[in-house]
Structure formats: C-alpha cells, structure tokens
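Take a look at this single chain, the form predicted alone, given in structure tokens.
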Amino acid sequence: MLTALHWGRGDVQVAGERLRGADLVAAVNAVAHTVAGHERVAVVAHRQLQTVVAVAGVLAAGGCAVPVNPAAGEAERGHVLADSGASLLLDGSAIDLAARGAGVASGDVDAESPGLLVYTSGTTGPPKGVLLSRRAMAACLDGLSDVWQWSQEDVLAHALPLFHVHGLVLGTLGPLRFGSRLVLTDGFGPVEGATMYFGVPTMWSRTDVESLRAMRGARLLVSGSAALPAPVFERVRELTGQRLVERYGLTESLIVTAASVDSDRGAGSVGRPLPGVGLRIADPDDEGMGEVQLSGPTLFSGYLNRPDATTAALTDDGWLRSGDLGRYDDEHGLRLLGRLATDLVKTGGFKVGAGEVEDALLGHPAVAEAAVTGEPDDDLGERIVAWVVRADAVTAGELIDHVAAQLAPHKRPRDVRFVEALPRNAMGKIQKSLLSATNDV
C-alpha cells in the first residue's frame, strides 16, 4: 500500500521554496487534518511545492487526489470537478508552507482505495477519470525502485506538470515513497547534485550543448510520455556520455516497461516488462506487430462512472487493451510502432506502422521533426503521408527515396508535407488529429 512514504526522510525543493524532514511532515499533517474525512480532494495541480504538499496531505489522510490540469478551461474544469464528485477544491498555490500539524489517524487504508483519480486528454469524447489505486502507484514505483536501483540517495531533477502520472506518480510520489530529494524546476536543465532526470523527448530534443554537457554527472536519464527520436538518443549519449532510459507505461496501467539501469540500451527499446506485469502483442501481423496488452499489479481499478468504457478497455480475459501498436522480443524488449486508431495504416493491402516510418524519416540529417498519418486513396485503400519540419533544404523526392531505402518500398510515403512546426500537447505528443488542418509551407 502507498503508506510508506518518507515524509520524515523527504526533501522538496521548488523554485526558491524548500521542505524537508519535520517541516515536510508537519506542513503534509496540516493539510491532511483539513482534507480529513473527504473521499476526494480536487487540487490545482500548479507546478509548485504547494501542490507537492496538497497531494501528500490528501494521501496521508487516507483520500483520493483529483489533479486538476491549472491551465484548463472553465468546461474542462468543470466537468472534472462535477464528473469526479469531488467534496473538496484546493488551490495548489493557497497552500500555506508554515502551517504546521500532528498525524492523522486515517484508520487502516485499504490497497485496493483509490489515490489518486486522474483524468485523461478527452480526445475521444469529454476526459475519463482514471482510478489509480494505492497498490497500483506502490507496484509501479516499487518495480522501478528494483529496475532503475532508485534509493534515498538519489537527487531527482525534472520540470514536468503535476497533473498528469509522469511528473506526479513518477516525479512526485517516487521521490516520497524512497525518501529521495526532488528539485523541481520552471524549465528543463542541469540541477547541481543531481542523479536523475525525467524528461520528455522535446525537452531533450529543446535542451541546448552547454546544458546537455553538465547533466553528464547524473547516474540516469529517463525519457517517457512519447516515443524517443533515435537522432536525438545520439545525441543525448554524444553530449552527456549516457543512454537515454526509455519506459512505457499508459495513465490505465502506470509504467509497465522500462529499460534498466545496467542494460546495454539502444535507441527505440521501451524496455521490459516490470516485476509481475504481463505483456502480449495481440494478432501479430507477419512481421510480429500488434497490438500491445496489458496484466498486472499496475493496472487501473477502472473508470469512475464508465462501467461501459471500462468493460470495452479490457479483453475478455481481463488484459488491457493499450492501443498501441508494438513489436516485442526477449533481447530488444519492446518496441511501439504508433497508436492502432491513428499509426497503424493499411495501404495496398499491407498493414504498416508509423513509427517505423517516422524514424527512417528522422535518420535523415534534412528533417528535424516527421509525423506519419494515411489518408484515403482510391487505389492504395490509405496513401502514406508525411508531415516534416526541415532542418535543411530536401526534397519531397529525396525523402521518398531515403524511407523506401531503409524499409520495405511498400512502407514509403506516396505525399511529403512540408510544415514550419507538428502540434503538440502539454506533454509533448503529436496531435495527428490536428495535422490535416496544418497549412504547408
């Protein structure tokens, strides 16, 4: 259960604040005493120690912490507060750091009761709540502990939003439950001291020579939320001297996959399964691509209010359905090929994915970003379309050649489009959904 965190051991720093030791439990009691007795808390998720503080006092007196995205329009906001019936709305940044109070008696927690209930982007309809149950957060965390040698004398650095699980589950509740120090920073780079970062691939695509070059004293830098570059995997390892570590995971199951820490990493792998989690690629195709699905301890308890939602999430043996596409085998683990609604392409007669696509493209020095997407074709069923950002002059010709070069012909794409930048979330995913309304260049 989500129980042992070391409050009395922990050590948060964000901006100019600072909490660690009797401090940080004192500050976590006094929320906890005003959260008591409320199943669930909402929190204005800001990007501050105030909300570090506001999660934690939820969690210690035994609810259930509802993120809340700060930047969310007054719908979104709304509809996550009225969906999740939260009893209570605390605003991260009205927090009070010096306020000071004794443990709370929370009674015996169970595992299975939910600790934090997040909800998901909403690209298919209005966001889902995610239920995460405190069992699932301590697998999750614990199987890294093992796979990464993550300890309290780690220092991790990283400037990821708090309302999603990567900064929050990983960046947050990870350094509390192993009593590791967490610096939290307004914008990704070095941190004096640091052991660890947690990135996304923009951030280490973004981040410049001088800043990559001081991270080379960190012991692990970690990459996830969207599939890694390779050209930007090399030149991270030429800049930094280490391996980006990528893992894998969805909001419904946590991380489930991650490279570790003394594996001879290699740019594409999303590692292997962590302890207890099962893993299957659904009806592969000849060349082993399919459909990658999930079991374990990790595992959402489901969607609050969407027993329908939940029941078509799972297969009728009760694995998760990832929507992913992916390829896996025991020396390279797994590697994702795209999303199965959006990357997976059927185009004359052969099934292709995108990401395969989208790295051959990326392994020409010319192009600085590409995304892969079909579109109708009255021949083909889907024509293959990329769209690249150019870091030099190239043809539309030339980037057909250089893809039918490297893959098989039947995977090169029949349309290049050149575009000045690929829309992105908050956390650094291609929006495909948005790029047939992305005008060329």
Ligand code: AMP
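Since the structure is predicted, the reported quantities are computational estimates derived from the model, not experimental observations. Numbering follows the first chain given and starts at 1. Compared with the form predicted in complex with this ligand:
- The rigid segments shift between these two forms, and of the options D392, E398, A341, A309 the one at their hinge is A341.
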Given for the second form:
Amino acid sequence: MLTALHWGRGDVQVAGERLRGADLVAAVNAVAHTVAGHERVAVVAHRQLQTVVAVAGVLAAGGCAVPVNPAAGEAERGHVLADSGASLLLDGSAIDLAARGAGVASGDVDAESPGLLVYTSGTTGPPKGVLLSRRAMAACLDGLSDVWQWSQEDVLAHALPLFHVHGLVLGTLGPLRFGSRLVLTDGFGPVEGATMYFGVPTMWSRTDVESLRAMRGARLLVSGSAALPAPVFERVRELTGQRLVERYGLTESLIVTAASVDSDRGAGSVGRPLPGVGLRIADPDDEGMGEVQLSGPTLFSGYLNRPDATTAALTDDGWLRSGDLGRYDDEHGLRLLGRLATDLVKTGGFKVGAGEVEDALLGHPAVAEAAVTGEPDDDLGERIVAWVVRADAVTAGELIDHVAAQLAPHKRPRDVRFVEALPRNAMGKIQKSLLSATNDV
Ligand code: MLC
Ligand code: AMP
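Got the form predicted alone; could you also share the form predicted in complex with this ligand?
Everything in the complex follows now, all chains and molecules, and the chain you saw is the first one.
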C-alpha cells in the first residue's frame, strides 16, 4: 500500500458513478486478489471509476501499477507494454465495480518498492518509464497536505487525465490518502461543494465566466504542470476573488514546490520547497538564474531499463537536473524562467519529446526530413509544429493522421510546414532556432 491510504473514509465519484467507504475498500480488495503476485500491472487509464479502483487494487496488493494512455497510438502502447514487462493488463471493462473482496495479505510492503511506473517523454527516443516508490508518493502528498492543509473535510474536483502524476498521484492517490472526497468530471468546471480544484493552465484559461464565478466558494484553486500566464492568473482572480496557487514538479521528482494556503500567492511564483525537498540553482548567472536542481524524499528511483538515462538525469552528487531555468529567493519563492532543452514541448500541460514526433514522421515514406518545434500558443502554452521536407506528395492532414496512429492524439502536430530544406550548421545538425524564420513552400 502507499503506506497508509485511508480509503476506509474514501469517496470517489467519476462521471456519475460513485463508490465510498466499505464498498470502495471491498471493490479495491477484489482487484487486489486478482492482481496478487503480479509485480507490474498495466492499467488502461480511462477517466473512469474502474481506473481508480484498479490502481488502488494494485497498490493494495503490493504491486506496481503502469498507467497507459487509453488514446495511445499503436507504437506508443506497444512500447509501454513491452518496456514495462507488465504481466497483466487491466482495462475498464475487466474491473467489476460490484465485486467485493476481503483484505489481501500483501505482507510488509517495502516503502522503497515502486508503486507506479509512469511513462514520460524525453528529448529523443520513446518515452521512459519513471519508477515512483511508495515512499516518494507519500512524501509528496504529505508535503502538500502540510502546505495546503489538505484534509478529510476537503472535496477535490478535477478533470485531469489519469495516466500522469498530476491526475493520478495528486488528483487520485491524494484524496485516497487523506480520505477526502474526489469528484472526477469529464470536462473541467464547477462541482457543487468542491473545496479544491486542480487544473493545468489551459483548463483555467478555457473556463468560462459563469463557471469561474461558480468556483468562488472553493478554498483552494491550484494550477500546475505548465507555466501559468499572468493574464490567466488575473482573470481567475477577478472572477473568483481568489489567487490561483501554483505548484511545480516533474514526473521524476513529483511535486517539489508549492505556494502555501496562507502565504501571499503571487503571479509568477511556484512557491517554496515542500518539507524535506532540496532545491538549488546551478551555476547562476549575474541575475541569479540557472538550472533548478532537486533532491529529497520525493525523487524517483530511476528510469526502468535505462541506467544510462538515470545517470544522465542526475548530477555527480545525486541531484536531479530538472532542465528548467529558474531563480529563487526566500521572499518570492521559485520563479521559472524557461527551459534548457529546446527539444521538449509542453502543450496543454503534456510533455512531448520532439524526437518522438520526428521519428513518427520519418516513418512515413513521403517524408525525407523532419524537425519538430514548440511554438508559443495562447491556449496551449506551446503548440507542436512539424517542419517537413517532402520526398513525395503528401498533405499535412495525412501526416497528422500518421502521427496520431503511432502516438497519442496530443502528440499530433497542430501545423505542418513544408520546407525545401532544414537549416543545418556546418556539422549537419538542424538549427531549430532558425526554423521559425523559414518560409513554407
Ligand atoms: C488535437 N486535435 C487535433 C489536433 N490536435 N485535431 C486535428 N489535428 C490536430 N493536430 C483535436 C483533439 O483531439 C480534440 O478533439 C480537439 O482537437 C481539441 O484538442 P485540444 O485543443 O488539445 O484540447 P483538448 O483535447 O480539450 O485538451 C486540452 C486539455 C488537455 C487541457 C484538456 O491538453 C489535457 O488534458 N491536459 C492535461 C495534461 C496533464 O495532465 N499533464 C500533467 C503531466 S504531469 P476532440 O474530438 O477530442 O475534441 C506533470 C508534472 C506536474 O506535468 O507538474 O504536474
Ligand atoms: P512532466 O515531465 O510532464 O512531469 O513535466 C515536468 C515539467 O513541467 C517541468 O520540468 C516544468 O517544465 C513543467 N512544469 C510543471 N509545473 C509547472 C509550473 N507550475 N510552472 C511552469 N512549469 C511547470
């Protein structure tokens, strides 16, 4: 188990279906019996009550759940299933919410053992599996409960996907750990009685006036996973009377900083380190800006099957290189100012590796060369743009569909720009910074 998930007090509602108290515990136990003895269990993470019960059941049995994006394309899904070595795949229809089981004797589950394996994109190659221990998840959640005074009295509402840490660790295991009620909706919007809302900036910026007004009664509105534009912060403040609270983290570190419920929550700050978290700015320039590096109990246990990538992600003294540029001072907390890698795109809060999309495009016979960039976008933060040199006749739509068949829908390019050649330096390396100035043909 997570160490202590209080699902005896749990109350989870997803799209009109609800399980609570003893019924929730018994449904989770029924899954735990089914999965007992499996080290890793893949769970197709539809936004359904079955997903919550399945993941909790795997944890209760002492195993490690591997969430799979239900919309993942063929190549991506195949990679996750093969790389994770999952010996069982649970899909929503395989979970019977009416099943009831008694507690399983999972023995003493080591807090260091992985409870989740979450796949996340890097700059090149297919996504890497991030091993998250029970200890790391518990430390992150307890840290947040400290700074947000998150308790059993809370009702959390969100519409986040369940295959990333935002929706799954914070948005699902959080309420289960604290016994607070969870209402998971299909679209982001007001829920009667909700005291907390979690969303990515795109969700906050898309929420209409009436809906924001209806969220006034909540005590904590939280934004994370991507940079929150100042105008969105201001609009939410105007319509709800509340300052959005920001928190920051990575799949590899879980949440490491958060603005606290009682501190002054200012636009542009993602708060201070959670209890036990080490945060430093490496090689700061004259203005104090450098790479944010992290240590402490919330860090991952490594990438599965990728010791090389794990070593590359850590400094010699064991701190995680976040790849984010920031500045820290005690008065304002952490301010994020950009990213070191240009080959990662954050679109709608999803991280997408340029290399993964380029590889998918290059798999199309009509593509001679391809480069992918993230271009500024008012709605999504960044949008994926593909720059393509054609070897044969092909339309933008055909290439977008080709990517969608291989990868998840959010990894599709929004725009395809056909060019005669990609700008390269003397070594032949594509110079992405010059692409925006390149004209399509
Ligand atoms: C998208 N569409 C396209 C397209 N791309 N259609 C044609 N061509 C393309 N290239 C379609 C979509 O499928 C959708 O169709 C419609 O266009 C709108 O797409 P969208 O603009 O992307 O919107 P939407 O699907 O509503 O998604 C927006 C969103 C989503 C904000 C709901 O991006 C989201 O759920 N983000 C959350 C990401 C997240 O949880 N990140 C956490 C990572 S963990 P249709 O038919 O479906 O409407 C992490 C750590 C931390 O970062 O700190 O938390
Ligand atoms: P992921 O790999 O999907 O977990 O994404 C982690 C990245 O999301 C971080 O490295 C940041 O770039 C970004 N991120 C998360 N939270 C915030 C935030 N509050 N503000 C800006 N960027 C964020």
